[in-house]
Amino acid sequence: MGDLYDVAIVGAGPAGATCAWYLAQHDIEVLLLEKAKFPRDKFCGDAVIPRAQRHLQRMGVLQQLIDAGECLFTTSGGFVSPTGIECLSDSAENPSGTPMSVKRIIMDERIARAAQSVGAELVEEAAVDKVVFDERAGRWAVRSGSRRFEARVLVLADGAQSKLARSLGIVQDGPQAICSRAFVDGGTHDFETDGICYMERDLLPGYAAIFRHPNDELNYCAYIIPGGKAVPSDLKAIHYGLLENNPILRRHLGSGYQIEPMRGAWLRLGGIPKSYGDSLLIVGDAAGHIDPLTGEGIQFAMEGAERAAETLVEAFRVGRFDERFLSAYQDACHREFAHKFPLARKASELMARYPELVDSMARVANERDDEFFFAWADIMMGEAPWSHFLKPKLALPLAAASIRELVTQRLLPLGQRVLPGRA
């Protein structure tokens, strides 16, 4: 017989630890299992947008990061379009807030310690080998080596590979996307802004990005997202190829920068068909809570974790843990954010097919005032719904610019090739 808890959470990343924090606020006995020992790294772009910052603020983590000088708010930057149009702005005045950069090796431990401080029991170096549900007893047995734990409810936050969810048959396939990461030493580069995305034509709907950290260190990353030409096996070639061949990225970094070897991580995008079962919930990367267009996942991991905690608090109140009752969790996630994923997937496919759309966004943003740039940025960050693209202020200039780009880049070159032949 192992120790008995109300909820056992496997994985102490932002999803698992945030869920533990919200549960512990309601005096639910939570076990938080982490396979590594903190501080431990996670390969990521390290960008945390305002919606995720709000959870950090509630936990007291945001102020800790600020006081310790461990984060940097990205108030300057933008993106470079496929044809090299640089769309840069100072976003310090954006009323919706700005992203911030913070290393995951720092932030993840801060969140886990916050959960621990409010009553969750954190066990590190506890890689879970097997989970088994005893239907008669109504509890899970969780095994980590020679240790055994028991819990009324199991929450899987074990990452994009989600080996446990796959072993239970809840998740059927592997992750579809992948990202790289490499830190550039502070003081060795010429990068002048806080963050830039590079929308390389052959990488779309994926992209490369650079984000600055407080010590002038840079996070250089590349995302391969389904829908375009690039596939996960291209990651290494793309990561290093952009550094060598993209003229704008080379100019931004300068010639003397020092960069570490590439690391990579898998991404599960756009949700999974079923993220619940009897006495079971799946959250974060394991549940595919990552935007299919941007690869952003931290905000959805934390929002999904809060929805999971709310569902479980109600489950303990009424004493129901069957999958029909717990399906309310997936419904809540759909209302909150997952309803955007199908549209984001369509947008990513459209972007890969028509890179000119990205060029048109850059041209219009450069021609218009900061208010237009902020409106576009808020949609991309999830602060505003995708439907705002249909508002006349955005839709009309974007449509006109898109037509111009399509004519200039596709139809006009075609005509130039045909006319001489006729002559």
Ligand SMILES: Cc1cc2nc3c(=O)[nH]c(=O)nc-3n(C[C@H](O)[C@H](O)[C@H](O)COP(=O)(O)OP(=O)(O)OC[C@H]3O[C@@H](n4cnc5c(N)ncnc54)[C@H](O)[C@@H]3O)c2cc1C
Given for the second form:
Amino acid sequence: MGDLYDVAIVGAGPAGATCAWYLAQHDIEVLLLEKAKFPRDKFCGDAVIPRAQRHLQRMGVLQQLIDAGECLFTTSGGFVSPTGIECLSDSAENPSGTPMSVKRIIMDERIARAAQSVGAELVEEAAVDKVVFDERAGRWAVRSGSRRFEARVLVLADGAQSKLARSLGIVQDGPQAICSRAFVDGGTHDFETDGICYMERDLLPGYAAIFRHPNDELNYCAYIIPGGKAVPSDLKAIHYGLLENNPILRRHLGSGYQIEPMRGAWLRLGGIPKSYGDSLLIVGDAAGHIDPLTGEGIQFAMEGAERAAETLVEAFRVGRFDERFLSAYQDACHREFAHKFPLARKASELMARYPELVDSMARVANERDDEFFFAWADIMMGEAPWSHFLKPKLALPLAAASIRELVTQRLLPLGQRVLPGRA
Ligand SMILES: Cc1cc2nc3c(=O)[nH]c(=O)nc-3n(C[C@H](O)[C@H](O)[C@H](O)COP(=O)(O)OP(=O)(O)OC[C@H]3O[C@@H](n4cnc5c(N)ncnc54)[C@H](O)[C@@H]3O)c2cc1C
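Just the form predicted alone so far, so send over the form predicted in complex with the ligand.
Shown next: the complete complex, the earlier chain at its head.
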């Protein structure tokens, strides 16, 4: 017999540790099992948007990061469009906030320690290799090597590969997207802003991004997102190819910068059909809670974790752990963020098909005031609904610019090709 907990959570990334923190607030006995030992790295772009910052604030982690100088608010930067239009702005004044950069090796440990400090039992170096539900006893047996734990409810937060959920048959396929990461040494580059996304034509809907850390190191990464020409096996070629050949990226980095070798990791995008079962919930990347347009998932890992904790608190109150009751978790995630995933997927396909739309966005943003840029940024960060794209202030100039770009980039060159032939 192992120790018996109310909830066993597998994986102490942002999803698992945040879920543990919320559950422990309600005197639920939580076991948080992590295969690594903190501090542990996680390959990531390190961009943490305001929706995630709010959870960090509640946990006291945001203040710790600020006090220790471990995060940097991204107040300058923007994006570079496929034809090379640089749309850079100062976003310090955006009332909705700005993303911040923080190394995952720092942030993830701070979240896990916050969960521990409110009563969750964190066991590091505990790689869970098997989970079995005993229907008669209504308990999970969770095995990590020779150690065995028991819990009333199991929460799987083991990341994009969802190995345990796949072993249970609840998740069937592998993750679809991939992203690289490499740090550039501080003091060796010429990067002047805090963060820029490079929307390269052949990479769309994926993109490359650079975010500055407070110690002047840069996080460079390249996302390959389904819907365009690039496929996961292209990752290395794209990662190094952009550094080599993208003239704007080269100019921003300067010559002589020192960059570490590329690492990469998978992303599971856009949700999974079912993220619950009897006495079981799946959260974070394991549940595919990553935006199919941006590849960002820390905010949904934390929001989904809070929804999971709420569902479980109610489950313990009424004593119901059947999958019908726990399906409330998936419904809550759908209401809060997952309903946007299909639209985000469509938007990413549209962007890959018509890169001119991204050029038009850059042109309009450069012509307009900060308010326009903030309105666009708020939609991208999930601070404002997608329907705000239909507001005349955004929709009219964007529609006009898109038509102009499509005509200039697609129709005029066609005419030029036809006319000499006619002559
Ligand atoms: C290269 C890259 C760049 C990205 N950039 C961004 C970005 O800039 N901003 C953003 O918001 N999102 C980004 N993402 C997505 C983001 O990293 C994830 O959405 C986020 O980490 C999800 O948190 P999680 O807790 O679900 O999973 P993870 O952070 O992967 O944590 C899972 C944890 O489970 C542990 N674990 C796994 N298996 C077991 C096991 N069997 N037993 C015990 N423990 C186990 C792991 O060690 C890990 O600690 C990026 C992803 C990649 C790959």
